[in-house]
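Only one chain comes next, encoded as structure tokens, the form predicted on its own.
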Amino acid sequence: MSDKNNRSLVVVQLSGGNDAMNTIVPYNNGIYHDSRSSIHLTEDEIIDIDGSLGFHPEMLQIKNLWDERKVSIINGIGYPSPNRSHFRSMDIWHTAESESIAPDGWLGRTIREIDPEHKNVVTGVNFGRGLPRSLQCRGVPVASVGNLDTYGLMTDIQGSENRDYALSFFSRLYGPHLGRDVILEALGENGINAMIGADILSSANEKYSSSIEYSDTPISNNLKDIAKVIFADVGTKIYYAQHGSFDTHAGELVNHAKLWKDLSVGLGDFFDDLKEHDKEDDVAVLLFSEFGRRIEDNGSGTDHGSGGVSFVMGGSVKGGFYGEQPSLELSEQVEGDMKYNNDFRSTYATLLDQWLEIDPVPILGANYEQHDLFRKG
């Protein structure tokens, strides 16, 4: 396995509630077909894994990574007393707190642990608009990048002297002054961090060179930007991106296929890029969604459920199944859902302890059983 100092974690949020049953498909299970007369996938459509489960047909590049033992499938993932609200369930995943409302996110706490003195303002970077709850933590700077090609402060100002003058004024405006109140001090610190982070990250474009041609989709563009920053070696440890919406109440067969095609193609190119730059052993990728979908379809799609599936990918990953595939038997269902049997915080604990080599207990608030996800040595 790679050296600890070189490792980074890429988290991709499958927003909206990915349908686990049409992602890792129990294609020879009669209950699956009976429950999903409108949207089931058949044996001749899926990409077989083991004679009973198969990948969605648009997950070819992920299946290729599986064949290389670089994909771990985390079955039955969820948490106690599942919540079918997008907002509450996503908040639980973002904060690792299912009983109460937590003040900050698990990745924000992780960044604080990695860089407690805030020496690197790009230890964590979000690729997308806004700042996900999981990255929020008081006093922890995190950059948000919409598009690395155009990212930076005042990049539309023509001429380096004009831009330097504007940035100097910006620095003075937001810089520290004696006697200013707490809010202004926070604004000043955030302003300076934004300036520093913008210049650090925008330099990644200049350094990037690759033979890989990514598809022109939002998730592929985000993954390409992540690759650029990884190769620039600016000390970023946590990367975040979102893909969706997976809220497939209607038109699921078409919409779900497009979502997984875009993601699978993007991940295939991303891992080819990592391999070309001799970085595939240094990067772990987590795919997660806030919940699964109901066992029965609604005629065109599926409604909010539980019992989901997550993935951990990378050159240092020990590929395979982790956790049991939930039974579809009526006696094992929970109000029409697959029963979760695998607490998502076990996966978080594994990533923190075995990959980032950080004590997971202070971040997660408890000790969770871990998976044996990574190769030794």
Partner chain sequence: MTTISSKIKYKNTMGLAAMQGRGFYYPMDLAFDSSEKIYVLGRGHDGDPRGCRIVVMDMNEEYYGTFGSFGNENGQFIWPSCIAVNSKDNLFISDEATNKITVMSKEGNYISSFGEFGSGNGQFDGPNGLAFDHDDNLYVVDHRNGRVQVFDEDGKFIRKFGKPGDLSGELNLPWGITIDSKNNLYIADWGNHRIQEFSNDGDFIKSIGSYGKKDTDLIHPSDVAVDLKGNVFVTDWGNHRFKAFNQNGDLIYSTRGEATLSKWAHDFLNTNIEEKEARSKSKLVFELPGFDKDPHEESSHVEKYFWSPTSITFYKGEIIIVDSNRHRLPVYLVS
Given for the second form:
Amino acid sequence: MSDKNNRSLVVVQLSGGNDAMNTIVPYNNGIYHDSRSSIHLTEDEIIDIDGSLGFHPEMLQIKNLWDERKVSIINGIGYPSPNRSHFRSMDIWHTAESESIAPDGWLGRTIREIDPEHKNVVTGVNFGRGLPRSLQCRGVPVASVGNLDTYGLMTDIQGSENRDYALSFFSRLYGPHLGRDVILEALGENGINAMIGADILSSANEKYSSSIEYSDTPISNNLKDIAKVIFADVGTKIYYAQHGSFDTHAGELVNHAKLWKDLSVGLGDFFDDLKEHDKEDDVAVLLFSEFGRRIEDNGSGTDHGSGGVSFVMGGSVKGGFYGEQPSLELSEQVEGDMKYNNDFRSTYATLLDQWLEIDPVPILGANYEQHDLFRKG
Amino acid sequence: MTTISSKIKYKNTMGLAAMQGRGFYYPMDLAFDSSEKIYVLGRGHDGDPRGCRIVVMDMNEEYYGTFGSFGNENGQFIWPSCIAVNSKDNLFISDEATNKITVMSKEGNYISSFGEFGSGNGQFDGPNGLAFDHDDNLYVVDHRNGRVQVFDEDGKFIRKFGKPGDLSGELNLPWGITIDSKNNLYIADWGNHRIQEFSNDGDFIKSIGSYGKKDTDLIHPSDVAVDLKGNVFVTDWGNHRFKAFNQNGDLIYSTRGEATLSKWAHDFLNTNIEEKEARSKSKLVFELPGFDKDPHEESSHVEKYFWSPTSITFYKGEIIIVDSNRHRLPVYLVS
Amino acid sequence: MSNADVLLMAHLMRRAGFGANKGELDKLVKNGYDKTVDYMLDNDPNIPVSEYMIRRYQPDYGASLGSTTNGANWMYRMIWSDFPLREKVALFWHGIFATGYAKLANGKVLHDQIKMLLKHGLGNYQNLLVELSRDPAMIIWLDNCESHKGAINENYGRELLELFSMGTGNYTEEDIKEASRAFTGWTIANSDYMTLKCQRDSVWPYGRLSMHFEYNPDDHDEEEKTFLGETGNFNGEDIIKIICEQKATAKFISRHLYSFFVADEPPVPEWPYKEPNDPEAIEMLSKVYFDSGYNIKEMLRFLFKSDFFKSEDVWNKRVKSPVELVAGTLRLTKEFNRPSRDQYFTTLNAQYMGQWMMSPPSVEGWHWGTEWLDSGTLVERVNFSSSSLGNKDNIGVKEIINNIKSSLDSPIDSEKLVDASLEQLGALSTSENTRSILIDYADSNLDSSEEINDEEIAELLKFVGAMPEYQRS
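Could I see the form predicted in complex with its partner chain next, after the form predicted on its own?
Let's see the whole complex now, leading with the same chain.
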């Protein structure tokens, strides 16, 4: 296993509720065929895994990583009393709190734990505008990068010479003599940190070189930006990106395929890039979604359900199945959905404890049984 | 509800709220082609533009597919507003954000577009209502310019009439338009709370309605339709009602709406049984507790009422209304 | 008119509204300070663009299927209202009665709560708490629809006392239970279907439905209750009446008003342990609370006319919340004078800076003050205000540039240009250091051989938008 200090976690949020049943497909289960009369995937289409489950046909690159034993599939993931609202269920995954509305996110708390004194302003980096709740935590700075090429302060000043010149004035405006009261102190400190963060991230952009050509999709662009920051070795531990929308109430066969194709191609390139830079063992990628979908389709798609699938991937990951594939028998269903059999916080706890090597209990508020997700030694 | 004429009767409701597949998200307008297919133009909303598209269906709620999307490319829309079909079954769609009229085949292939921002001939400031006369000339309500422009079938400017104002024949942010069997024009003069009738040359003929909440009044009407007898059907957008007037301008029908579950809505509830059960135990019609007598508020509470209806079409003895905020199409029979 | 009057008016308008440019300030100073305060409090604001106009172009702003258009609709009012004190007061209450989208999944119901705050927020506090307790979004948010006779849910009873009126340490756990019993039967119509639709985020079949309050006498606990030492067969209104009579309530509300309108107080959870920054001011506000019969308008009238508010010591002693920063900037730039699609995306900037209207992080609302600032959000704040104020295509910026030009004699010197810019953007005050850096920048940017052009002024305005002082209120 890699050196703890070099490890980082990349979280990719599959927004909208990924249909777990059409992702890891129980393709020769009669109930699957019966309940998915309009949108089932057949044995000819899927990529077989073990004679009973198969990958969605567009998950080719992920299948290749699976064959290299770098993909763990966590079936039947969820939490007690499933909520089928996008917002509330996502909030539960973000805060790791399913009973009440929690004030901050699990990754925000993780960053606070890793870097309590904010020595590194880029310990956590989000790719996308606006911080998801999972990264929010009082007093924890996280940079939100829409696009690494254009990230920075006063970006509407054109021309790099002009901008450098302008930024020299900015640094004087926020210089050390600023503090005369708490507000100015806070402004001064954060202003300078914002400049440092922007500098670090733009240098990562400049330093990057690779033979991999990513495709031009939003998720591939984000994964490429993440790779750039990883290779720059600037101490970032948590990366975050979103992909969607998986809210496939209609036209699921077409839409769901496109979503997984973009993600699978992006992840394939990302892992090739990691390999080329000898970073494969230092990165773990978590894919999660707020819920799964109904077992029965609605004619052209599926409505909100529960019981999902998550993935953890990486060179240090011990590939295989975790959790159990939920039974589709009527008696085992929860209101027409697959029943969860492992709490998502077990996966969080595993990533915190075994990968980032920090105590999961203060972050998750309780002790959760862990999976055995990583190779030892 | 005031029912004066027994010749207008509620028939059924079509549609479902959906951004993809069967259904609409903020539908704005619809048009029929020669084979009785309906093209429903959806706006979507600024936070999620997936509903910005055209859905093809028929009066039996048969779903034939969807095309068009949000964007700046040819065949895409930003704020699509109205749709009309000419005698060759080509679709014309107005977009009040890009100031363009887009022409598409009925299969959804982009053909051409015309228009740009401005107040000159062939320029628009917010194109809205569209209608074809018997010679396939296209009438475009150019709403912020307070006028109607007429184009030939190639999009070549022919003439224009109307100017902004509130006198007879003047227009204040007009919206929908229709053309009757005599080639006369009826325009929903939104800002002046009235329907105006014009000759084909643009001469003012008559006006129906004025601001108010009474059944005979109108608040910001969005669209108008006319039957062969000269009855005038209006979506009273600001009062959230469907009203009908005879050719003398007397009210013959007014309703807040009585929408029922569509086929697609039944399908949804049958695959989501908990919702169906909870719904069946609910009292969806009730005494309205106040809301400052604001019909927008009242309609937000009572599902069967119209909520911001944006378009009305008379087609072979039936009235089809686009009930925009409720994402559905209530249908009425006219005998 | 003296400069001191303008500066004081600028302070008032930043706090009672979202700021004002120099031309607006001059007019207000002519009317006089006290008259301006009275006018704002006693008159309905004028909003030149009607809700009809918004709904015609942006139907979701009125129907609110989404989680963000409701906030964007509110932003229109903040930037269009001639005196947006109502909006400011509603924002104040929204921060305290924080109700969020995550559990509701219904933007309309949340927007209805804001409309309730606009209507009642300046009135009698007892009445406001009754309206709040009847508010459908609140009833779902804090589970009062799940609180039944014989099986109470304490969530609303607890937060009513802890977060909405008295603060911890002034009541017992038993009081919470008794208050909760008194609120049994306060629910919404069709509560099972409505809560199911929330839980399933359902827009089907025909969009979301608004909700309304329903009192269910069969589910109301009619037994005797003892609350804060008083005993009787209390209903919710009685509990609120007793709450409003408490000194702790007067102090709690006074402290909130002071923190929002005068100067940042420590975070609310620290209040039981930390005395107010200005105990005398809190005392005086508490007295007005009782003297006026819990009237918020009179408390604010007193506050805005008080010496502690007018004192230069509290000028700029608040960090602008993201919504204040965005609304204030858009009032200067005037870039949205009619419904516009861009307005939706511009409003999202408040969310990027950490304040998603009608989706606060928790029941505690947002943490104000310096907690708005971190290196991530500051990038968003600086980039937004700098690019907006520096865009000379914006109508308001054009006006400001013209006013700057016409207030200067030639030849232009950088010092005068900087002072005129700060003046026209609303009599902004800066440190001497900031001012001298702006002068240096203007110096290096000005081509002295030519007449000053709009572009050069816009470049300077970018820096005014980026300076630390612009982040303060």
